[in-house]
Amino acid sequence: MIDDDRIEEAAYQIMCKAAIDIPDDYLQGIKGMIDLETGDLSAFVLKSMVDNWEAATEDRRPMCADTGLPRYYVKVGDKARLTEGFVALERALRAATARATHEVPLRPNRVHPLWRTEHNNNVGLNAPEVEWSFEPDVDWIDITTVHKGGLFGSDYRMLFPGDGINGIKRFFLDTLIAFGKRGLACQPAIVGVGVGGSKDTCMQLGKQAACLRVVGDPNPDPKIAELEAELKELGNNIGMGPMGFVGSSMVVDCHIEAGFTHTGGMPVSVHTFCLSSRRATARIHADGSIEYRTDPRWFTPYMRRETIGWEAPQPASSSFA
């Protein structure tokens, strides 16, 4: 049985880790871009980013003054058992958010959209967001927090089947150019692309692709992985580097997630994470022990299944471990 206090402690710790410590996959991705950057000023900016992240870890302070909008992604094992239930789990997540806001500290960014009132703790109406998924044959709970800026860096377009892959490429480039010219994204960034689903699902898939997959993690569908690599190359050849300067390092990685959609359309969304790539995950085991990591492992074979029922791949996938 998993107790409330373990859930709250895990959620608080990942709030601290996400705000302060850059994930290693993203850090290595940025370091790998420095020598490839064609613009001297852009190369200097990349080096300054790395210096800033290292200083944040050493000083135990948030790596960016705008700590974004903290949110959660919760993956529940089918055999997991909670002592107090799911309402108590959500209360624990909210309590951890409020505590982290004051103790890390996080900037209290959440306000009522109309009256601009706030509780000074990043908790309020529908905040923080909690998205759920499930996993068969395991008894743990994974809790991931993502601190993503909530103002810009996302766009959506309803394409049609006739637009094809070239239409996706055109929208991808239009979006990145607009973001870069207008200062609507903090690049270099992991860029997520959602293709298909209904409009809301398309937006969710794109954001999850940006925030919940690590640098160097290609889609298991080889054709989609090929398109990811092509979009990354296109994004780094539009003449923009970090923070809008002239350069060649706008996209650290590109991730695509797809969902079956209406036969008459092809919705597409584009989301940029930010140069902080703030995420952290805790796995709470049935015995109450907690493991921490920076790879959410959100998109498992079970999540990408196309079948009605479910049978684990043979041999059993080690990605659930």
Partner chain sequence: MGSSTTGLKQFRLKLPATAEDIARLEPGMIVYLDGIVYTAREGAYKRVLEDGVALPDGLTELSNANFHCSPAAAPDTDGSYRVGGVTATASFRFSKWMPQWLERTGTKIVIGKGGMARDDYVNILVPHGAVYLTTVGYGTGALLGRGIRAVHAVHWLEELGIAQAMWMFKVENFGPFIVDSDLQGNSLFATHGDRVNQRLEALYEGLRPPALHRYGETDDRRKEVM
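Now show the form predicted in complex with the partner chain, given that the preceding structure was the form predicted alone.
Here you get just the chain by itself.
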């Protein structure tokens, strides 16, 4: 049985960790880019970012003063049991958001879209978002928070089968160039691409691909993984680096997620997870103990299933979650 005070504690801790500590996979990705970067200004920007993340961790202050939009992804084990239920779980996530906003402190970013009124705690109408998924055969709950920034850097377009892979490449370039100029997207970024689904699924898959998969984690479908590598190279060949300066550091990694779509269409979305790639995950075990990590492990084989039912995968992939 998992108590809701354990959930609040876990959610509060990941709110703080996400805001302050840059995930190691992203940090190593940026460090690797510094070595390859030939533009001197672009290299300077990347080095300054590394200094900034060190300062944030040392001082325990947020890495970026713009909080972005904190939100949650919850994966519930099929065998997990809650003392209070799911309404209490959602309340605990909202309470943790408000507490972290006051205590870190984080800039209260969330306002009503029309009246611009706010509660000064990053909680409000439809905020923070909570997305749910499930995992067979386990009794833990994973909670991930993502503080995605950026008013800029995401786009959606309905393409058609005739537009082909080249159509995806062109739209990918359009999005990176439009929002990369002057660094509006705060690149280099983990770029997520959603392909297929309906419009909302397409956006959701692309966003989750950017925010919930770590640098160096290819799609298990080898042909998709190949396209990921190709798009990454294409982005880094634009000739643009951080802040839109001449350079080669645009895409730290590219992640694609696909979903079955309308037979006539090929919707595509592109999302950039910025220089403050803030994510943190807590696993709450049945005995109430909590483990923290920076890899959300969101896209399990079960998430990517194509069949009606679910059969336990071969041993090699069952260790995934």
